[in-house]
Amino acid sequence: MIEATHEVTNQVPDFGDYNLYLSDTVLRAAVQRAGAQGHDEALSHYGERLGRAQTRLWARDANRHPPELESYDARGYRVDRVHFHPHWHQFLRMAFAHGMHCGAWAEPGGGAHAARAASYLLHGQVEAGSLCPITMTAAAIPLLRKEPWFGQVRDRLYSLQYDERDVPLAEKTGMMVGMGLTEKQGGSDLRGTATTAAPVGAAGRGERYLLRGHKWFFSSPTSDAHLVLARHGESLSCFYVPRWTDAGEKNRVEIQRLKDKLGNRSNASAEVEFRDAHGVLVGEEGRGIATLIEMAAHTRLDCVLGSTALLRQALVQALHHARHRRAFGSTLADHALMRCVLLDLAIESEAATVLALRLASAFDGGDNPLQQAYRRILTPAAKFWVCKRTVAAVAECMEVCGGNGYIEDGPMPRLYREAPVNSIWEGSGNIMCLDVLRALKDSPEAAAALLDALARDSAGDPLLKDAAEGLISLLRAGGSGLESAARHVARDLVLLAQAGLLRRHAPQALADIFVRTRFGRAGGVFGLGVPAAAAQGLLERAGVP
């Protein structure tokens, strides 16, 4: 008999079952501030279910077995079926039952958007790919409910039953809506759209058209309908394109292939051709881009939430590892330099969380200029900054976990691959920053309210005061050089907003570290300028089980 050569020691134990919501003290406090405390019990239930070890295994399986396209059946008929792993459907059943796709619209008020944001943040920590169809369905509802025919789809859009069957909508108990904008030649420049739409009879809103062309990225291709941008004459309009026609036949939207993506593996993204596909014009004729930008305000919020979720889970993994792994005579978390890094990551996570919930609460109502500014100006700025910071932060968390963090047996590689998508999807960094400048110019009352609030929140701290005054001076100067400074503007808007929120809602020591490291000379490297002595007590706020 061959004896074992060694005993396995000093390996970090697996997480058991834990409640993602109850263990997150920062998120729970943000939910209370947003007036969403009435949703506390539901969030706790969802956090418990998502935190089960079995649920984490489902997420692993759904990402290890990505969707597969079946173009033709055995008899040669075109079917364009997409086959998902069963656990993908399980995550969507959970999200639908929780109302993440419709609850904020079906039952508004009482912090509904903030509560939905919290559940999104919880879900995204475990399985991010299944959030894509949830995001687009939720963002489509405020557009579709303006249409006179909304009553025909209302009950299915507001249904809490996920129905994965690929059958005509009349036979289904629930539905999802996707989006198709990007084309090969245009990318983010939607004015380059080449897909055409020709009226079947009368033209205009609510009328039927036939669409011809292609989409290079067609999100959630098995959704029951998609909102699509197409050209008719010199105009660009938005069209509702169902997967099945009223006659009970597959619409002529042919899937060419599924994208082989870096991350977001559980979710299907496709290239498609429209071959006289049936569609209905949505919104005002000729205002397709404006209509879809309205939808984008909600998808951009979800990008911020999705990145915040990935950052939170990466932090949880890093803290868990550091508290159990021993090196040089003590646990990693007991070493002063590691505590500096961990605290900085925890501060980044808290700053992202408080801003994300503040943005969500701005969608809960109130048309005062400051609420408008959070929705229209700070949301694209946050999509730029929080999503970009998450990529670096997740990499740092992986480094905390060492070689084991780089191995596919654990969740860190999936979190790392997932991180860049929110920066890229629905407009990459430069697009967001230019949109911030556009929003500042087009909404002067909201811009003034935001800048006044940031100036007030910066009072009493020289670093913040200098940053706020510098930003205001830059914007007032305007001129041709402002475009090249767009990233500077977006970054400082977000950092000033985060600093103000932390100064109001976090311990002073934590807020002071954020200000010194983000506005001082720390250089953006995690752990630089963070006092190790402050870490022990402040790290407890991370609330990791």
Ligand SMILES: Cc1cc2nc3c(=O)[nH]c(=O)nc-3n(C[C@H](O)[C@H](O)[C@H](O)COP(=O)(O)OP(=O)(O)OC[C@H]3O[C@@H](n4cnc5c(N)ncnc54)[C@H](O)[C@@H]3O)c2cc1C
Given for the second form:
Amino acid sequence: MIEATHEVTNQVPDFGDYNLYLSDTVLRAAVQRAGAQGHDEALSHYGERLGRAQTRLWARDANRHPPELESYDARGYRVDRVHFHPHWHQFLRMAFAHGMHCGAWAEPGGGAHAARAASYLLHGQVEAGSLCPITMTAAAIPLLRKEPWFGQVRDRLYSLQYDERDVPLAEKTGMMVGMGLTEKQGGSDLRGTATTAAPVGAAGRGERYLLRGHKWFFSSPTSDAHLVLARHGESLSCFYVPRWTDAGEKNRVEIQRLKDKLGNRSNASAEVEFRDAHGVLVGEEGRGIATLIEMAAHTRLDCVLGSTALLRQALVQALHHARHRRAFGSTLADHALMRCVLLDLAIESEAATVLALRLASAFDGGDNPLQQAYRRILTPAAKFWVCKRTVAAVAECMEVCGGNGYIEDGPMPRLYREAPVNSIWEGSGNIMCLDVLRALKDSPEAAAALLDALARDSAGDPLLKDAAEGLISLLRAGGSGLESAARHVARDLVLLAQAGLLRRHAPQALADIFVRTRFGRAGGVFGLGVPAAAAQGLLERAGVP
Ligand SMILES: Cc1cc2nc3c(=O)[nH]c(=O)nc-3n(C[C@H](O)[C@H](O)[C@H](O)COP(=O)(O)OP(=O)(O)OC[C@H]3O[C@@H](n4cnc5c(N)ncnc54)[C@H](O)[C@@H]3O)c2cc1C
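Please move on to the form predicted together with the named molecule, as the form predicted on its own is already shown.
Every chain and every other molecule in the complex is listed next, the one we just looked at coming first.
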């Protein structure tokens, strides 16, 4: 027997099983406020399943063994198949069974969007890659519902049974839809789209076309259909491009290769060629960008949710580590300076969570101008701000975990690699900020309602009042300088909204720290300007197991 040279001590214990939902008091309160309490039991069940140690291992495996492309079969026939790790399918099975891809549309009301958002916040903490096809499918439904032929796909889109088989739709129990916009020459400026669509017979909505060209990013390439932007003549339209044709043959969408990505590795993102692929024109002819932008309102909300989930899980890991690891005679969490950092991170997570649920509940209905503003103005602003803050916050959480945080044995590297993608896809940061300016201009009634609400919510706090008045005068001044101030505008809209929500729903001491650090001189680094004394009681709110 080999004698041990040392005893292992002062390492942080494993989490074991815990319920992601029941342990998150901030999220649970936000679900109640959004009127989604009818979903509480289902969320608790989902939180329990996702929180099992076994489920975390599945996530690790699905990301360690990324999907592989099989272009040709053994006999040389082109097949364009993608092989995923079995645990990838497990996550999609769970998300489907929970209705994350369709529930808010199939069974609206009762806070359905808010409840879905809460499930997203749970799922995204454990396995983020599988959320990509869930998001795209969910966002495609409101578009497809407007088509006269929706009845042909309705039951499969609303099915809770995930069907991983790569067979014609007629043989399947469930389906997924992806989206293809980005080409080699540009993803933000879609006016340069080069893929062409030629009508097979008559042209127009619901008619058949043949698509020729490529997409440079085409995630979930084996989905049962993609919504694709293509050009015919001078105009761009949106096309429903199925994986299999009605004749039961594989559509001519060739997968060139799969991207070797920084993160999001469980999910497949491909480069594809359309070689006269069959497509059906969706939405108004010539209004392809507008049609797909409608879809983007939903996918952008999901980017906010995805980042909020990553931030929450990174915080959970950091708090767990700091409460168990000892240095200089006490746990890390007992050191005043560490408490400042942890509390600041917890506040960032709470601010992201309350805003995410507030945004989601705006999708649950109510066509008053303020609800519209949350959907149309604050959603892109939050996509910019929350996704960007999450990158920095996850890095800080990793640092709390010290050297172990940097090592692939634990979850932090995956959370860290995953964080930037929500900022990039579905419109990168600058594009979001420019979209916020456009939305403020194009929806004056919604903009006025939002600015009024933010000004009202800022009453009684000089820092907030100054920020709100500064923003309003910046927007009033308008002019050509506004474009270069777009990040400023988007950031302040989000911070003012978050401050208002925290002042209403969190302890005053916490809201005060948020305001002082985000609108004062803290400078954006976590832990600056936070009083350690406040941390003791407030950190309990993070509710980590
Ligand atoms: C993992 C992954 C999966 C993806 N999956 C899909 C998919 O399934 N379908 C799909 O269609 N796309 C997909 N994308 C593509 C993604 O949506 C685009 O990469 C993104 O929209 C940016 O487009 P781009 O890469 O062409 O960058 P560009 O358009 O070249 O932009 C580069 C940078 O310039 C900035 N910028 C652009 N214009 C301006 C301006 N006027 N002023 C100031 N700044 C500006 C942008 O904000 C960005 O930061 C995926 C991307 C990734 C990373």
